[in-house]
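Heads up, the chain below is alone and in the form predicted alone; it's given as structure tokens.
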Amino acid sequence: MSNLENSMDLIEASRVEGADLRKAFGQFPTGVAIVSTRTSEGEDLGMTMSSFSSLSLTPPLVLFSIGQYANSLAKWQAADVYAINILSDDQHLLSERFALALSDKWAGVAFDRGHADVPILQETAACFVCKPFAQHESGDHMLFIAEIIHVAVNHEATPLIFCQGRYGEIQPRSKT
């Protein structure tokens, strides 16, 4: 038996249950983002996600995914611009709010309008304003690849992180 087998519960890939997979994915800490857009009908959409990642520097690309079951999926697919708002460590309540299927997630939320009137949250750690680049059906999710057209960084902010089903804090290691 290898060290890997001694220290972990191994599950054959063909028998992996969704709950087991979710727990395994939960071992990977992620940042937390709220992706937002404004539809051609003037409706503001926003959704919390940790399925955000940088993809390419040239061209500047990022990706995120939305479940195929999401009621608003068709609206996201038709969007002309997205804002990917990287949350600060004190914005966990915003994360929770935008993770729910509320009728008006934006009521009382501080935001500005960016390119094409896309809602941009205030006090975030960073924000990427993007235009669609590609979309791919990928299992039970739709993968959105977006090209960055504007970026803003708050160098004073600490990003919000999520791991093992809860929010956490970044604690830098001391230099040794």
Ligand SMILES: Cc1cc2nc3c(=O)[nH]c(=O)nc-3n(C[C@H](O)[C@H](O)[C@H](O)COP(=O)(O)O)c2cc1C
Second form
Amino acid sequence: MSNLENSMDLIEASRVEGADLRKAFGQFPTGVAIVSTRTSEGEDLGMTMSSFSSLSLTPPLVLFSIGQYANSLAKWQAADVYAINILSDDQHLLSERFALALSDKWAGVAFDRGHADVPILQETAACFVCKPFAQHESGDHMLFIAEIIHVAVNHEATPLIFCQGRYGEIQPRSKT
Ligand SMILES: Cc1cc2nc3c(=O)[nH]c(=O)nc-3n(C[C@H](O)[C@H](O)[C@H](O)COP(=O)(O)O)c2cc1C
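Switch from the form predicted alone to the form predicted together with the named molecule and give that structure.
Now the complete complex, all chains and molecules, led by this one.
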């Protein structure tokens, strides 16, 4: 049973269930990225991620994390390039597709190729092509820090939002 009540009373983290902690995390809206790579065996990988964040300007660094449970974790750890495809607000179906354990997530998906043949999704809000910078084991996730080598931004696009376990869109606050 939940002991994280609907109040701002602080509860000791060790007494909070995972599902409740996840709900608290969900109060922080994020964008949605599909991180992609092409392995040295020539396999294209892609995974939906909300754990993406900017980290540093000099050098230009970003971060994301992958669950230790992920089938493909070892392949991500060995990758020497990643593309971080920031989804635009009409790309939630791509987000759902790349969150499934499908054998061929890329079938029928429109993409180009970048540095080291990494797959780059079309019509996204932005894209960062990166090389590995550091990896840290962090609880039940592996933290990846990546250095940006190429960047593209689509100024016409607005980003897809993920918050409280649901997709949403930005609604700019009116000025009044
Ligand atoms: C909106 C959203 C955000 C997600 N964020 C992450 C994340 O940051 N890290 C992660 O490991 N999994 C995340 N997942 C789950 C992975 O996308 C999913 O486990 C993975 O793609 C399964 O594919 P695989 O079997 O090829 O590993 C997220 C899923 C969704 C729907």
